[in-house]
Structure formats: structure tokens, C-alpha cells
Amino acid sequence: MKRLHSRHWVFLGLLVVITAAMLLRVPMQLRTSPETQRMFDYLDQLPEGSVILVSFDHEASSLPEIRPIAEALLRHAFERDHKLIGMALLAEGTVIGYRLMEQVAEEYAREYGEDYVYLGFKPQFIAAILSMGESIPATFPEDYLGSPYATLPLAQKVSSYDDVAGVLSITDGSLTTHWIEYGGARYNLRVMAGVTAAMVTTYDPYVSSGQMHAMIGGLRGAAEYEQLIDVGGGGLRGMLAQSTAHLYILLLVIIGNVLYWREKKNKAGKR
């Protein structure tokens, strides 16, 4: 068996520390950012039964960060008895979005066709956004499961953006800008987004200018939102693991510096 080097012990220590924190369920209390609070307030104050378009505009690679954001937003929407119409502007997000909506809908005993509908993927995202502004039934003649649009009770109430309270874009890239530039600017569609932490600075100017109504970003945003709806999830678990790892690394830095200065002092004493 090969001898374990110091770096191996460091990684093993990290595993032990994170595992212990997760098993002990160490409580966390995060300060809610104004951006997260704005998103929560908007969904919370919408009249019950409001229709929200949810677009899964992300790839599978960003799921560890995107999934907790989407789950928190969907849970809040279903808890407030809002109606959701799901879709995707990226092929990778199609199945992910459907399964996620199905899972959360089951938690809240929501029925497909009545409380939520999933339209699926539509290529050529700019053309799709513009086409939906004219007619959603013409853009999606069938839903993801192959049922005619006109046969779905919820879909029958929605013919264009005028019939929805806004679009919620779950994204890891720049697709939300197209919702803003084409859906928002041309059709006055209210745009909101759940984005990865890396994309927050990209969308900040849109929030500041009012072109984007609300945004939550990254694992931290998901954890804050979970606190607001009082439903734990991947955001709080992820933040606990992340914070524990940061504290562990900080401790190692302190120990390393103490050992360094101690060794330096001993060498000076031997001269």
C-alpha cells in the first residue's frame, strides 16, 4: 500500500469535516439579499391562480447549482397555487425541466393539465420567443407528451404573453437576455431569472435598469429562498458544505502559518 502524503490527509480531513457537518445538520442562518427578497415578494403577492411561464434555459452541467434554484422557485409557486407552463430553449434542459416540474408538482399534489403544463423544447430561441408573443398555441401545437395544446384545460386559458404574469428563466448562460430583448422589449413581458453565480454580474445591469424584474443567483440565492419559504433543499445543504469547507481551509492556513513561524524560530535559535 502506498504511503499517504500530507495532501491526502488534507483531503481526507475535508471529507470527514463536511460529512460530520451534514450528518449533524448544523443549522445555518443567512441574511436575505434584496434581490432574493424581491423575487420572493413578487411570487408571494401574485393573485392565486396566476399563470407563470417557466423556461429551462440551461445545460445539464450546471445542475448542482441550477437545480436548487429551480426547486425553490417551483415549490413557492405551487404553494401559492400559481399555474405553471414549462418549456425549454436549450435541448439539454428539456427532460430535466419536465422531470423537475413533475417531481415538485407531486409534492404539492398538483395535476398535469390543470395546474401545470410542459410544452417542451423549441429550437431557434429568438424565433420561438417572438412567435410565442403572437401565439403560443401556434408555436407549440402539442405539449411535450404529444397532447394537442387545445385539449389541456390550463393551456386553453393562455394564448400569448398577455395571459401570463411573467417568464421565469432558469439559466446558466445568456439566453435570458433574449427574453429581455425580444419578449420584454417588444411584448412587455415581465422577465425574472434564476441564474448561476457566475452570471450574476452579467444580469445586474438589467435588474438595475428595470429591464429584468427580479433575479436570484447561485447556491447562496437558492439557500436564501429556501429560508424564506421554510423548505430545506439543496441550497442550504450546499451552502453548509461550502461554508464548512471554507472554515476548514482557513484553519489549515492558520495551522500552516503557525508551524512555519515555529520552525523558523527554532532554526534561528540553533544559530
The other form holds:
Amino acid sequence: MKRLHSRHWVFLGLLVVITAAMLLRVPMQLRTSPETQRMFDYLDQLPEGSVILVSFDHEASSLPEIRPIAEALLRHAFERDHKLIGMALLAEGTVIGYRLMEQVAEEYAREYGEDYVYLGFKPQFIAAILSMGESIPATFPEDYLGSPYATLPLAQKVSSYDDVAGVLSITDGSLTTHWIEYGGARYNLRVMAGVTAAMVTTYDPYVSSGQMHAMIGGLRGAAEYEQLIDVGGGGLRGMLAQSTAHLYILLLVIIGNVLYWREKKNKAGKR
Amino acid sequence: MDIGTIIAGVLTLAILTFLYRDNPIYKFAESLLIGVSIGYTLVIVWSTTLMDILFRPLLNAGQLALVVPLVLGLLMFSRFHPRTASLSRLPIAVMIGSGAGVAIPVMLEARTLRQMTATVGPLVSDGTFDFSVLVVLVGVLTTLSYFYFSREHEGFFGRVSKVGTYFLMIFFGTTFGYTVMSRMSTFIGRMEFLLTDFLHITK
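In place of the form predicted on its own, output the structure of the form predicted in complex with its partner chain.
Next comes the full complex, this chain leading.
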């Protein structure tokens, strides 16, 4: 036990707190933020059959946070009978995006080619975004599975950004800014995003300025969205653990400060 | 339990051993993650970039114009020898020139003009005073004054720039809070996987 330092006790405490919260599974009622509500309203009010571009612009390491966000948005889109075109601007997001779309499409009995297609990865994100503004079939001559673009019934209706309602970028980094700057500013493409919590402050100015139409952020955003669509998922399941972990960290901050002030006072007393 | 879940579970636990201290099990899992990520990216880039965009159209469809990017790309490797290194400036010049040409007008529009427009919104709209617009305006002006180094930060100017530092601290605090939240979410996601899929303790 001598080899355990204070940080180990902090980690162990966090492990206990999170495990206990996950075992309890107490349902939580969340207040929906205006940003999440805006995203929900937009997807909900879009006419049935609208085509939405979904770009998986993230790495594999952020999957635990990205997955609930993507699942909630895909579920709502498929439930509203929108048509989805998936793609990825980061290589690692390619197969994750495909599997997520395939899994959610199966839940809602949506058919590949008719209700959704997956175009796969395109390198050089700026060039890819600009090229798609001119012609999506020329940018992606084949889909992820190797079928020619023209043979896919859904893809036949879409030739450029003019034929899509907007792009939904699922990201853990700054790639969505390129959708805003090149797709939005140059081609008037409506940009929405599902982002990890760490990226919320990066994208807030774009939401405030209207350059980004809507955004849901982090596990909390996913949980709010799951509540709105009334389908449970990783967001709501993780919220109790998230809140408990935050309380635990707050407690540690308070304890740390009390110890710091006590030590300072003791030193001052000795002088 | 399928083999994928077992491997993922064992590797997750191997990574978590770092919380105790750096060790060979963690090193192995970390190296495996980096190796697999690079290998996967290389395969994807090879098949979707070099094969789909360059070699197939060039060799199968005879698109001879693609010789230009091929040669420019190969010139990048000239950096490896001191005598030929200067040749690599050519593709770099093309990249920087085209990149800047595409980016400058877009950046000016999206990052500067649109953001400035959003900053100077009307303080009173429909007869109602918008406090948030005032906060944004004061925040931007005081923060900018903090980064103005051509004048000593003292007197009235010093007090204004001091207010700017408070706005900066609020921003850093918010960003740090969100980052902690993000990392916690990642940990919770892995814990859910361990407890549900790997150990079957929860459903």
C-alpha cells in the first residue's frame, strides 16, 4: 500500500464513483438546451425524404463520446424518413461511420441504396469539400462498397450541395470549421454538427454568428437528444455517471483548496 | 463472447494500467494502437487516394494530365538527398500557392467579416435591450486591448485590459471544464463497455 500515491486514491475513487453510478442506473430528467432543441426542431420539421449529408469527421479514440451523439441523430433522421448520405473526411472515421449507419438503418428497416448510401473516405478535406460543391458524383465515382455512384437510386437524385438539406458533421476536432468556411461560406451549405464536449467552445462563436445552424455537444447533448426522440442510448445511460463524476471532482477541488489554505495558514503561524 | 470483444476488453484494461504507473503492458497496448491506426490509415489512403485518384485513372483511363501531380508528388522525396533537396520547393510552392489562394478569401469572409458582424449586433432590437450583445462587445474590446502591446498596460488602459483578462479566464475555465467533461465521457464509455459487453455485470 506504501506504493500508492494520492493520485492513485483519486483514480480509485473515480473508478468506484463511476462504477456505482453505472450499476445504479437511476433515470435522469434533463433540461434541454436551446442548441439541442434547435437541432431537433430542424430535423423534425424537414420535409420527409429530405437528403442529409452525414460526415464522420472523427478518430476512433473519441468513439465512446461520438457514438451516442451519432446514434441519436441517425435515429431521429431515419425515424423522420430522411435520406442519408454518409462519408468521412478522416480515415479512421470511415469504417466507424459505415457501421453506425448500417446498425441504425437496420433498427428502422432502412435499405441501402434507397434510404441511405455510404460514400466512404475522401482525403484532403478542403479539396474534397470544394470538389463536392461542384459535383458529388465526380468526387465519389464509387460508394464505400465499390458500387458506381450512378447505380445507387438515392445517389442519382444528388449531384451537388444544392440537392441536400445540409451537412451534419460528427466531429472530435476542427474539421467542421472547414465545412463552415468552404461548404457554408462558398456554397451556402447549411452546416450542423455533433461535437465532443471539448470542442463546444470552439464552435460556439459559429453558432452565435449563425454560420452553424445547430450543434449538439458531448454526452450531455446526446442525452438531451435521446430524451427528445424518446429513445434511450449511451447518452442517458452515461449521464448519472457523468454527473456523479463531476460532483466527485468538485469535492476534490474543495478538499484541495481547504488543504492548501490550511497549509498556508500553518506556515504563516510558524513564522 | 466474440473474439473482438475479448481483445477490446483486454486492451482497455491494459491501457488503464497506466493509471498505476508506466509499464510494459501499457506500452504494448499503446504501440499496438499507434501501429494499427497508422496501418489502417495507410491502407485507406493507398486505396482511396493513390489507386482511385492517381494510378487507376492514369494507367487504365489514360488521363495523362495526372502525370503532373505524380511528378510533383515524387519531387517531395527529393528532400532526402542534399543535392536534390531544392527540387522539393516546387511542389511545396504549388501547395502553398494554391492553398493560400483558396483559403484567403474564404477565411476573410468566414472567420473575420462574419464574426465581426456577429460581434457588433444591435444593442436594442424590437425595443428590447439585449444584454448579451453588450457582454460580447465589452468582452471583445477589453480582450483585444489586453493583446495591444504598443502601449503600457497602466492607468485606464491597464484597467480595461485587466477586464479583458477576466474574460479570457472565463473562456479558459469553460474550455477546461468542457475538456474534463469530454475525457470523463470517454472513460464512462469504456467503463460501460467493460461492465456491459466484457464483464456482463450490467445490461
